[in-house]
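Below, in structure tokens: the form predicted alone, a single chain.
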Amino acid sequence: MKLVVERATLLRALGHVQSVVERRNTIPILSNVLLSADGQSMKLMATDLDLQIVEEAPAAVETPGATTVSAHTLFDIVRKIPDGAQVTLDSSGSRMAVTAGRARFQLQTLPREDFPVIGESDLPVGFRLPAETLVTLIDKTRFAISTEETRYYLNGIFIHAPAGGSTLRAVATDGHRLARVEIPLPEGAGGMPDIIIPRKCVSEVRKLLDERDGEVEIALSAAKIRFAIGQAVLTSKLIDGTFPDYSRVIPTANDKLLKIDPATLAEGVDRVTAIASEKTRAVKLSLDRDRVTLSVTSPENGTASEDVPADYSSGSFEVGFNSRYLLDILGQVEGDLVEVHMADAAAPTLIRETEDSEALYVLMPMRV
């Protein structure tokens, strides 16, 4: 194989791929990264064994082929390479030479039948949904997936489509907090099943995403789901677990209701967490008419408070929560008002800025 490339083009396709490729891996192959080259342009795609992305770049090829080789590596490499260079990857034996002006590699590389391929058919359901739209789905709701792997099935996001519905729902709860967000059904996502999308999938995702405007092309089935990001195509196998009936969790009659400005809330929070260890992250809340008192008390360096202007006209009570979650949440909202409703000091609380709005929040609590 032999080809020259322009180091921009080759430098945005490594970045794409080399991110799936694990730093540490016992198999020598998912280290590597599979080049291919044919007619007007080369492919490159890169495995962990659960998740696979394949991109395409123009590239002038005089001679067709295909290898293997370390992707950290030959990243790094053309990381370094000056802007504006020409590199060329020529392949043969059991190396690859990388030239680029003065600058030359020679790289081990492994056989490219070696190399695990994801397999792709069978993914019935398809539909399109536009870039905007799966990045919000993403960013309202993949702050709240578990990192515990014991409950390896909250180590994503839920997508369903809820029975006998018109909207397509993104779920994701730790067991401390949970984010949901609705949007209308695209056309051909009716009767899909439920899936659970695994977060490394999800990280990988919403990087493409930042390139990309139009539409996303994505097809599944109950055990895989690709998705098409302008050259880029990701397949991921799904998370092999039933999402746990979260709807039980929704409170739908708290009482006190709180109107705040959220950016208000989160830069005082922000401020009175300043005294905050690691082990003491909670803020107290304390409500009285219109307004809130932010307080925290750290036993090695002393207590904080500030007082926020509100809209609240229930009794005075006190909450405490998590604020570092607390703050995840307010981040997301985008109004100048969001609505917080409580019950007690120990029940769920439900964050959203509107009974319309598509995104809602549910934070519990915690003892101060």
The other form holds:
2 protein chains.
Amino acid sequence: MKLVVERATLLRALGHVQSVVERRNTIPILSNVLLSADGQSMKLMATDLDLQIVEEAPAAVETPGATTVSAHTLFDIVRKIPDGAQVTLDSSGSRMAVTAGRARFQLQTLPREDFPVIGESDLPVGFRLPAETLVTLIDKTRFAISTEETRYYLNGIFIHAPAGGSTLRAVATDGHRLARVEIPLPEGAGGMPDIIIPRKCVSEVRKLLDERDGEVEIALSAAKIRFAIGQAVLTSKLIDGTFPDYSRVIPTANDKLLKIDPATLAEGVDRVTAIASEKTRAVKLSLDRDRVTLSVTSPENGTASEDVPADYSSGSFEVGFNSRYLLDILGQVEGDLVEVHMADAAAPTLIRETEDSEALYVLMPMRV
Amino acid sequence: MKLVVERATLLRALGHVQSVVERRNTIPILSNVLLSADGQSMKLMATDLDLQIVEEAPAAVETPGATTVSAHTLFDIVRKIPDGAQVTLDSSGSRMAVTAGRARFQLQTLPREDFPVIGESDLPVGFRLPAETLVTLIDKTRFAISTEETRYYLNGIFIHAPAGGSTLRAVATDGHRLARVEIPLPEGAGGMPDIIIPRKCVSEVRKLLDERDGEVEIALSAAKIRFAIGQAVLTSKLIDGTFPDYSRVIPTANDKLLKIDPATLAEGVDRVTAIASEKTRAVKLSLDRDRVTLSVTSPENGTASEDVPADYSSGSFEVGFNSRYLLDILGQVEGDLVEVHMADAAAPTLIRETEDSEALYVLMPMRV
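I have the form predicted alone already, so could you send the form predicted in complex with a further copy of the same chain?
Now the full complex is given, and it begins with the chain already shown.
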């Protein structure tokens, strides 16, 4: 394989694919990126056996071929090559030469035949989403993904199209909070299997969406999903588990309604928790007619409180929340009013902008 | 004590003093900042028993007095108070109230009488330095300070005025490299004792200099040093030890002279070390007539090399350096030419801009 590629082009593509490569690998070839050249472009592929990324980049190919080299080393080298330079990649035997300007590198290679590839065929369901819709689905749910590895079926975003309905739903929960976003069912997604997209796939897809407008092509089966985003194609195995019946957790009869400016509430919560030591992160909300008093008590440091104006007409009432979880939710509310539906100090609390919002959140109280 | 202070004023002063407070303290009061109010200003003081900082800030004092509260907690609170707010501090009994807008905090206090103070008197030597001169003395030497605690007498910058001379010198070394800067002797510094300023004091002084022009007032004895920088006064104990006779390490008869652009050399070194794994950071310099070839060999990854044009007329010769150490030195050279004086592959190498430069560096080679 021999080709010449612009440093900026190679850097961008490598930036995308090297991110999938784990820093520590017991299988050496998983540290490598598969480079292949044919026609007028090169392909870069990386995998961790569960998630695979392929990206294409324009290149002047002199000799078609393929090889694999350390993804992080090649990325570090290309980062340090001056912008504007032309980079020549030339592989032969067990070496690949990288040259740019006065700098020359000889990298050890491993045979392309040993590189594991996740098949991208057999994905019967296919649909398209605007990039910004996919961003919404991810951003408004991912913070609630569980990090407990024993509950592996909660380690991702659950996507399903409720039977007979006309919506597509994304849900994530860790047992303490739940986030659900609903969008109109895209054409082609009807009858899709219920799937759980693993956290790492979510995170890599999200990074690629930072640089992209336009549409994302999605194809999936019950076992795999593929995202085509610009020049990059991500293919991931899905979590092989059953997502719990989350609908039972969403309260429908909470009778205490607080309406409040989410930004003012979030700033107040952030301020009063300044007094808390790392461990006690509970914030108490004391509700009175048209006012919420936020308070935090820290055994070492003292106390903090702040009054926040609000729209509230039920009886006086106290409830505590994990301040981090509350801030995560408030950070996703876009309007200048949020509805907090409460029942009592121990019951799941429902948070949403309005009844018609695409997103709703459930938060379990803490004892304070 | 009761006073009102602008949030921005309090934040800036707290930002300076809280930096001296260690995150973990076995003596509770060392986590606190001493606040005192009198006349038209407040004073903030923090200490770690070796280093003390006092800063004055304008405030509307209602009731003079003093108390101590957790420095980091108060800093976190003030950071989260909206910019432009007026902050009221009001202490009584074992509590201090902090109020700003709708937010109220009650912080636990410890008695001011328990706060340890380092005396600032008995500092017979006094002189002034322009802030930028002090920045030069620090930046061109601090990277060479040893981090080996057993060699405590190398854990700082050695400052001395050689007897009968007209210069003040700053020196730091860790045994692998040495940095020496020489400036004209400031008025009042003649006959000063040899001192070693500890790393933490150097680092806090340097932070304050980021925000300052003008002059710095320095006063010292053989045991203590005081820096007055703007509204802040830092007082530090000095390292009680003997700095080794470093002059013997500075080579005077190295006969191989390389003249090279420091930026080009640094970029090349940075590039070829991209191939190195964390541990092997040696870069080899192969010198030929008017050319240096930089090279790195990594057992896992392969090899890297780069030719850098240079001015060199002695015989062909190879020498290895720790790339990090070489980059530290090159990063401090300001001109577009640096002189590298070498003897052989095992002898101390002298690096300086010219014979007349204020700074010189000595670097021990590595075997490559």
